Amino acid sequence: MSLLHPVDRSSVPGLRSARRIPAGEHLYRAGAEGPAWRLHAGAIRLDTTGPDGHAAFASLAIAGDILGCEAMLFGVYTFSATALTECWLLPWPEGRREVAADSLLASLAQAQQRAANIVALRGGQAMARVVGLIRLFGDSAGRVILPTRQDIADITGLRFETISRIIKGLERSGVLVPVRVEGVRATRSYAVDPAVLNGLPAA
């Protein structure tokens, strides 16, 4: 499912019961009680609380991932979850127990790959890290909605100024072309030239 919006609720079975989370808002906070969710569309940032009491980036969730299933085991959420883009979530588990088990296994495998991707995004050349994130967030139509510059900095372990410089450079070179997406700031939605993007180094 694309990260792009708006989502047509009538196009997906069960989406009428979905929960919408606008970009920048919390889905839940660490230590709170609540249900598990499957992310249908969008991207979510997961944070842990650092020794100084401030949020520290821990992981990402994108479409297809299951969130908050640890609350079913421990009674509370381990991480705080914040929408990086507009998100649509469905209650989980979905339907019969055996179906839920299969979907959890698939999600765990996907999460393992995501963890490897995130490790790659936090090492190597700055340009390669940003390009890797663009590839992770891009859709099959060659479009991408990026998180805020600060979120990108937190995810990649780079400075805010470095992120701004790289994205401006990608815009000047035509790799990223600003496009209008309803409900999304113009500085965050782009069309991507896959051929040019694939020619750039990635994390």
Given for the second form:
There are 2 protein chains.
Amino acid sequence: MSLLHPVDRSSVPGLRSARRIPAGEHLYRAGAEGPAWRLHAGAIRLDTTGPDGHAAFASLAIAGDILGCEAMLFGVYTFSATALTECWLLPWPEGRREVAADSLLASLAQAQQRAANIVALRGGQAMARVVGLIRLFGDSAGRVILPTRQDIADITGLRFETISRIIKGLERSGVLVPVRVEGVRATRSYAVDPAVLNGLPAA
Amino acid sequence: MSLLHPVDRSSVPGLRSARRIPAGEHLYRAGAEGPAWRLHAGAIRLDTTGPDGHAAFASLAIAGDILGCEAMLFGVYTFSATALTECWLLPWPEGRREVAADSLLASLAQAQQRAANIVALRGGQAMARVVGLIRLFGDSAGRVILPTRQDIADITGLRFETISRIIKGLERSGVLVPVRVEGVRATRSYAVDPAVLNGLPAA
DNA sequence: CGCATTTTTGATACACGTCAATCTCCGTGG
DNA sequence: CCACGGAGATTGACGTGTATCAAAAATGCG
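Next, report the structure of the form predicted together with the DNA; the form predicted on its own has already been given.
Full complex below, order starting with the chain above.
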């Protein structure tokens, strides 16, 4: 296995002011004040804090999504945001101008599409759910960096033991091949069988 | 059981141009052209049409939600919309003016909140999911008009036989009491135990 | 090198799925 | 007004996919 290096973000135009969040850390918590963000790279989970103070998975943001825009309306964040993988974010809206209606409309349409994706990850058999999540997280080059087993379990509504069994099964059947990436846990970086990454039902 | 009568919508201000959709009928289909709508009363399911032409539950709209705004951006609807209960809708945006950014922002925040609700309906034990859906559909007076068992099953990611068993169980334990409403099927209109309608874990 | 965290694996239980047979409701037409 | 028929709902018997509990192994940090 060759050792890959993470992308150098400092060369990306307009990303001077980008904020980096390491995997597992909070971007913000429900009830706190702060700006809205656009997620440039990585994945973030959003949790509601129940009346009993117990956090429950509520939604998912992946590259391109807008997060925390409700704080522009209510003053505080509704959800807590935690990085599932290393993330790069930009304050939103980007320019110093007013928020364009078109931009908001696009965000709204995208939010609905994302919601439909998440719903699909929470129905059907466990194998199909996990493969769906791998597709959602996989890049065009056929590589994935997955969240922890526990986070995958929260997203799919399964148990981490079940996730572990399924991912090990996909490894054994060759659908997933471990890939070492600097700064990423060994159990979380894989190359994905391209046939499975697009439509096929997997093993 | 007394016979209740449906609300007379003609007395609601600004609802002259409202469109009525009977339970079970389509408002629009994916790929078609049309305006965006605000759902004034009732509930609507949104389905994605998969590559195999097979429809899958994607999202839910309840009173106050905006539907089909993606058609303002892409020209066509992304999802198919079907009435779960009798619905009243208004074309959106309401006035003849431009869409206000604030209004869109509110819709975006609401869409995210709704998505979190739906996610919650698709995890945990079957009883908790069904009770959660009853809470979502129940009005402040403690009455619910539910979708068909099949629709509830699609929303919660369970089977209609399971839904039937759970709802019958709630009836037998007195949490749900059948209520006759004109034009609504006997199995779909109930009074809900107020203790269960707010926080309590149910039977 | 030791230790906390995460992941893997096994054995067992049970909640829900599946299949199939009624039963109820309600609209239709004789 | 009642017989008919179809869609939706209920119920039972049985199978199975995940949950649950428990223990060991792997991973990576200090």
